[in-house]
Amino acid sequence: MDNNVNLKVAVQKKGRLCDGSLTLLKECGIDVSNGTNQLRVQAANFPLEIFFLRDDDIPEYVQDAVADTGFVGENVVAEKNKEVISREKLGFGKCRLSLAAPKNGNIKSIADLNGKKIATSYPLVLSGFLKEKKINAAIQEISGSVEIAPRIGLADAICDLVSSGSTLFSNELTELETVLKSEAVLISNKNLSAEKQVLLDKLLFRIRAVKKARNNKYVLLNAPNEKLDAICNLLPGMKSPTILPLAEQGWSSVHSVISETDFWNIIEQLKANGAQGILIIPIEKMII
């Protein structure tokens, strides 16, 4: 492979996805210095070059091979509808594109949107949703401050991104239905060279190791030998738990990995089966 080949990566130049993307790269062991107002930086220890761009522009730049790959929200990928490949969901930047209407108004469900006007920055995604649901509504495309559209008489309802819901609440809007769930994804150009594909595969390998570590915990515990079978059935780990005898007769130390989503339920069951001295340790990287 040509040592001068760099993987060109597009990252949102500011905002939550920017912070999340740079944090992920750091967790992948890639050293990126993001200086003030820099729009292009080179990683110090990986053949990777970052372009800081507007999020709405990233899918087009990746399609046109200005960038080889990019970190962007699924909502942007869906709306821009460019010829790119979604390679990996990244687990941050989670939100949803939702329909909402004034909470004290007459619109209580999406069926009530027939004949109404909806303001949004996502006309393509919204039109597809309305067509699927057989809702006949007019779409008013605007950019920014979508949530005030009903209050100023521009529209009867809105379709906008929702994270915590606080913006809807402060504007006296109530959520009707989710149109699209979104999180950050890594996209790539469809026609990468063999050399660029090798670099992308290396980056994806690191990303997946970091994601796997985030979703799992390392557990150490002491268990009475007569309960080992029951405890091991609760802790399959990556293959099977590691069991080591303790100095105290009749007891063993058990080491394994548990899923974050199963954590509390499993801990309760472990205690019920006589486990003691349970230690839960974060995993930095996880290669399987």
Ligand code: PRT
Contents of the next structure:
Amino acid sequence: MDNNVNLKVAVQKKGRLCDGSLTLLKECGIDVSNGTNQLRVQAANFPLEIFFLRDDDIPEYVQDAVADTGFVGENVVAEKNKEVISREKLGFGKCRLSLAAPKNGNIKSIADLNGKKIATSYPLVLSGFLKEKKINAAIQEISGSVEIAPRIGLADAICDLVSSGSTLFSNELTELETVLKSEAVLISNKNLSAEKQVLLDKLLFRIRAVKKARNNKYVLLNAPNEKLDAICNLLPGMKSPTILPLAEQGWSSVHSVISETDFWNIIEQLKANGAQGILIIPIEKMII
Ligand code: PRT
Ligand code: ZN
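Same protein, different state: after the form predicted alone, show the form predicted in complex with this ligand.
First the chain shown before, then all remaining chains and molecules of the complex.
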């Protein structure tokens, strides 16, 4: 294998996906601490080079092999419609592209959009959605501040990204329907060389281990021996829980791995079965 091969990774230069992308790379053991001021940074301990770009340009650069892979929102991938492969959802940058209309106006559902004008930065995704729903509305493409379009008379409704909903709320807009759900995703070029594919697979392996670890917790608890069966049945561990005797007669320590959501669902039952000294510990990496 050519030792000079570098995986070229596109990351948003400044914005909502920048921190999440760099943190994920760091948790994958890839050190890019040289900062984000430059256009490109070489990782210290992995054959990988980061290019800092505007998020809108990332699908095209990956398609054209200027970058081999990139971190970008699914919303941008859908709108830019370039020839790239979506390899892995990344669990951050979550939002939805939604239709919204003035709170006190006469547009109460998407059927009321017929004959109306909708402002958006996502004309391609929106036109596909309107076609599918058989709604005949005009699309006014604008590049920013979409939420003010109804107030200044530019459009009757909008189609924009929403996360907390506070932008819609403060502009007196109500959400009508979700057009697309989105999160950050790792995309790649369709024709990677064998060497680059090996590097991408290594990166994906690490990303999956970090994602699994983020969703799971290590649980330690003390259980009276007569309740061990009941408690172990409550814990869906990776294989089966580890059970170690405690110095105190009649008690054991139970160790397992569990998703955080599952844990909160069974905590009361664990306590009802006599579990004590329950510890929840974050997991750094998880490889199954
Ligand atoms: O300069 P560059 O072009 O790289 O950045 P940008 O300004 O285009 O993008 P940026 O950093 O704002 O967003 C990058 C990506 O983050 C988007 O493409 C989405 O995938 C994701 N993302 C997640 C969001 C949001 N949440 C989000 N809330 N992108 C934008 N918003 C905006 C939205 O447009 C609206 O103005 O935030 C406002 C709504 O937020 P709430 O919380 O008030 O609902
Ligand atoms: Zn952008």
